[in-house]
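A single chain, nothing else alongside it, follows as structure tokens in the form predicted on its own.
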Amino acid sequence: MIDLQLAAAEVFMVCAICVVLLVDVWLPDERRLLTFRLALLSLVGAAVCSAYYLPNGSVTAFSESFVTDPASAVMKIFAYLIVGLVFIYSRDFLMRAGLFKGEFFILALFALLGIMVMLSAHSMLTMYLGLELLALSQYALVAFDRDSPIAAESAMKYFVLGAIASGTLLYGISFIYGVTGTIQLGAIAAHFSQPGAITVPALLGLAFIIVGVAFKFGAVPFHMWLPDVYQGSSTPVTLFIGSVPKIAAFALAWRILSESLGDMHGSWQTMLAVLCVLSLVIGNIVAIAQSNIKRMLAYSTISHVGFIFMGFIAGTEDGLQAAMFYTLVYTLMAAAAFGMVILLSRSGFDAENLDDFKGLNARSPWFAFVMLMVMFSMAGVPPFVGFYAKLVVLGSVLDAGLIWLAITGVLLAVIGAFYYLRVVWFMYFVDPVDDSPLDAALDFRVVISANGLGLLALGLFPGVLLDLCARVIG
């Protein structure tokens, strides 16, 4: 019973998914909003379970294959929040496109369940099971629009490349198991803390694991799936894939690299540094050439991954806190950015091109200001929270003595600011090509406004989230 209490949020989510699935089967199309409301209630219930059954410290369950600690609880609650934003932003779009089906919400909840398992994984097997649950749900979500050949092509690419990456990760785990004789993260860490434990087979396994982690993050050169999937998916699916799974990718790197293979930091630091620099260079430079905003945000994601990697490269507790802070901030920024893309879309038209943002200030000054806050935050302009996210990760690598990496990050952040500011230029200084009013429900308008203002509020008071990350990681 104690084990079940520690996994109460996961148990509740499984039961909630079953209820939503059974209810949706018998609902007529005109009452499909009930599925949407039940999905939101599932998130609220899971959040209550995560907060109520939180122990004071780190407690393991199920033969030490599952762990509940403050850090995992905080990230789970953030994941519930982001998925809730996804559901609210997506509802009207799905209705207009004829895609308002229960499968979207059920697959998203299954993916969220995989993220929850990854956040609490304390063994390689538990981590892999959560990862596969997330990945399989995402493959189906990408192909959710069955009438779109582009979505089907993107899903096939994602599936094939994702299967290769998952196999690579599993191959690396098998090497680590062969060297250590265990799949428990704590036992692996204890093994590599001994002198002479780092051998050639262990390094080979580490290399394969790094490939799997880099693919799930979308880091260069394992990024080839990301722009195509972002562009080929329907915008609500892109909104989901572009936001909350980054928390799962952080959990994958945190649990495996920092917790179990932390004593091999000297070995994987160089690998991550190469991936970091490549992601910053390719992500920021190629994004400049994009005219499709979903592809631009895809390459923007790649560049942000480079900054998240900086926290891990530092190899310190402060660096890990900075990486966690950056990841949580990025999910909020990505949700707001794709929410604005959905806001500008209408029946039979997707606002996927940068030209669709021309003259937005003339059409709606308030939502142009919301998009300005999002773009400034992503670019790292003070006083928005994106500036402090970059500042803390750059500070962590400076404290670690990696001055060259900090300088590289600053230079490429300046270059990357161009394509964010270009969107602002289109909104305020170019005549609109479309004068149609923005059509969105009241709750959508309120939530996306709060999302944008939240980026400003967290920028004015970054210590709130920074202190939270410091407490739970420490």
Second form
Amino acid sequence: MIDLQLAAAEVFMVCAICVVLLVDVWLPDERRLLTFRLALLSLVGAAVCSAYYLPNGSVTAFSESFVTDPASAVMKIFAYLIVGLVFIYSRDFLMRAGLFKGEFFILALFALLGIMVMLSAHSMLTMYLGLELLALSQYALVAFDRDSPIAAESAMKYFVLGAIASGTLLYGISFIYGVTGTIQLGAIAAHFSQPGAITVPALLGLAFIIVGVAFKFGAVPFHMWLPDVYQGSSTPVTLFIGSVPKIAAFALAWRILSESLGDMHGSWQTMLAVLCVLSLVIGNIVAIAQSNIKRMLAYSTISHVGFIFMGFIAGTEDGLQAAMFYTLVYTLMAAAAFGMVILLSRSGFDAENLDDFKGLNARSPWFAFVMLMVMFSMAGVPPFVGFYAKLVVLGSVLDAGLIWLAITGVLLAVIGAFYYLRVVWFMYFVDPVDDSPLDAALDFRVVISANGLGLLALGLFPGVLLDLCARVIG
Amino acid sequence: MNGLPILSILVWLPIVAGIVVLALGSGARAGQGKVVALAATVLTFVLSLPLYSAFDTTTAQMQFVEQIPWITRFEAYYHLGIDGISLPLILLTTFLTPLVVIAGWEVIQVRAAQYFAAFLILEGLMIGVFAALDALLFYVFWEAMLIPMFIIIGIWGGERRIYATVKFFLYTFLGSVFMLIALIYMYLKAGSYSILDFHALPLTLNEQLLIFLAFLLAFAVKVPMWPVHTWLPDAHVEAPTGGSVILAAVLLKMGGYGFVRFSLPIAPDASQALDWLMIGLSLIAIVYIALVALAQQDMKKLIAYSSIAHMGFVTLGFFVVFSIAANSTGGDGARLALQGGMIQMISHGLISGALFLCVGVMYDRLHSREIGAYGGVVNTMPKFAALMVLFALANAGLPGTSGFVGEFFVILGSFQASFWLAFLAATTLIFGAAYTLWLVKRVIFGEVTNDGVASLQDIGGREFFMLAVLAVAVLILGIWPAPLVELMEQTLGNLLIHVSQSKL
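Form predicted together with its partner chain, following the form predicted on its own:
Now the full complex is given, and it begins with the chain already shown.
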């Protein structure tokens, strides 16, 4: 019984998804909004479960293959919040595009369930299970707009590459299993804490696992899928893929690299450092050349991944907290950025190009300001919270004595600032191409305003989220 | 001190007023927005006066201190306070911002609410930079300032405004991020972000050198020093009048402020080891940039280059103190040089601000900044010509104006370091006079050269007011600088003692 209680949020989510699925089947199209409401309701329910069973310490269940701890609970609640934002931002866009189907919500909820399982994974197989649930739901989400050839192409590309990456990860896991004789993360950590346990097969396994992790994050050189998938999916799907799964990627790196293979830090530090620098360079420089906003944000994601890796590279508790803080902040910023892209779209017209932001200040000063906050936050300019995200990861690498990495990071952040500034200049300094006002439902306006202002509020009082991360991790 | 958090009020009042102005919008209620903007800036100025009257000039301690925990995890505090270095700069800021609002009163027609709001928010952030005693808080104000300035140049600037504003942003951003690394590094050593803790932090020479260089990048870009000055002429030329005024009068001072607040006290040994570099760069700015100014065809560019040359005196005054101390034959040349640098900052703030306002006045009428488009302005605008000539003479360092005091102090101090140093610095009296007076000759004096000039209207009450206020300030500081000197006396003396003690 106690095991099921610990997994209450996951159990609830499975049940809720079944309910949504069954209800949706019987709904006529004009009453499809009920699916949307039920999906939001299941997020609230899951949040209640996670908060109610918010544990004080780390408790394992199901023969040590599942764990609940405060960090995973906090990140789950954050994931519900972001998925809620995704649903609200997506609703009207999907309706206009004729894509307002129950499948979108069900697939997204399944993906969320995968993320929840990953966050609570305490064995390699639980992790893999969650990962595949997430990945399969995402492949289907990308192909969701089935009349769009570019979406089908992206889904195919994503599926093939994703399957290879999953296979690589599994291959690495099998090496670790072979070396240690266990798949439980705690037992693996215990094995490698013995002197002389780090052998060549273990390193080989580690290398394959790193490839899998890097692919899920979209770190260079395993990033090829990312821009194409971001661009090819319909914007609500991009919004989903661009935000929440980063929490899952963090969970993957955290549980496997930090918690179970922590004693091999010396080995994976260099590997991650290479991936980190490459991601920073390629992400920031290639983003400058993009004229498609979704592609630009895709490369911007890659550069943010570089910063998240910095926290892991430091290898300290502080570094892990910094990486968690960065991940959470990033999902908030990404949700707001793609939300703005959706806001600019109208029936029969997808805002895809940077040019669509031209003159936004003349059309709607408030939403231009929201986008300005998001862009400066992503660029890491105070007083927005993105600055503190960069501050904590830089602090952790400096603390680890990696001054060269910190300098590389800030130099590329300056280069990266250029393409964020370009969005601001298009909005503020250029005359609008078309003057039609933005139309969006009231809840959309309220939520995206809160999302943007949240970046400012967290920037003025970053202590709230920083303390939370510090309390739950380590 | 009556318990009122006066520094916080000075920081947040303009920012809140800026939000109110934004909320009023540029539509039907734009007029009310302008009134709010003017009232808020004047009120801020009035509220900053008690700082001066209640300031205790007998101590070098921080005054009007406010300290509230902010980010406990970093030991970062919302920590404000002022000493004799920051007080004059805060007064300069609160004094100039109302004039900027007045300067834009009738001129700004496009998105007026956003224009005034940007300046109000900028004012709050600038005061925050000068008042912050916590390095993280300082950095937040320092960087946040870039956002309104970016918008101001970008929306209301001239033809090449986008190029200029992006260059401005990236240049200053690049400089600042290295400062951020230095700040984090010191935080990790000191365990807090308090600037005063940083002052007392023991550092090896190598650490000091690296930290000094990181700060140098940030502050040299801001001052700006040769060779990282190239953003300034572009930004100045393209910025609207108000933007140029704030840029020249206050933003550049932040570089100088950074040197005395961070570089000198935190890394005194590195400052001493690298003073040849700083003096060299300052002299290049004073001599070479003055020659560059001589060749300009664009009035704003000329004043921009003249700003760089004048700011060279500031950095010269700050870093010549080590060689003065080394050659000291008694007397207090070092203190003279430091004071000269500080006075030069305040005085340059007033004079360059006034000169940019003058160019703005002419630009509003003829929409040209070219020197060649004017000539004989005195014939049609006698009141304006009188004021402009006064500011030009102050810029050239005429005794009796504030421009003279700072330069004279620095040159006098430099004599105790080396004759040739003082000699090179003193060439500014010739070059400065040359480019400024030649500018005046070509623009103001002579026959009316074209129909545009012939049709000029002399300045009205609004423009006369803003220039006259500045003229009075320039003259008062020039004739009677004692109150300003007294304000800084203790703090600078203390700084000098601190700097002369090696941290090794």
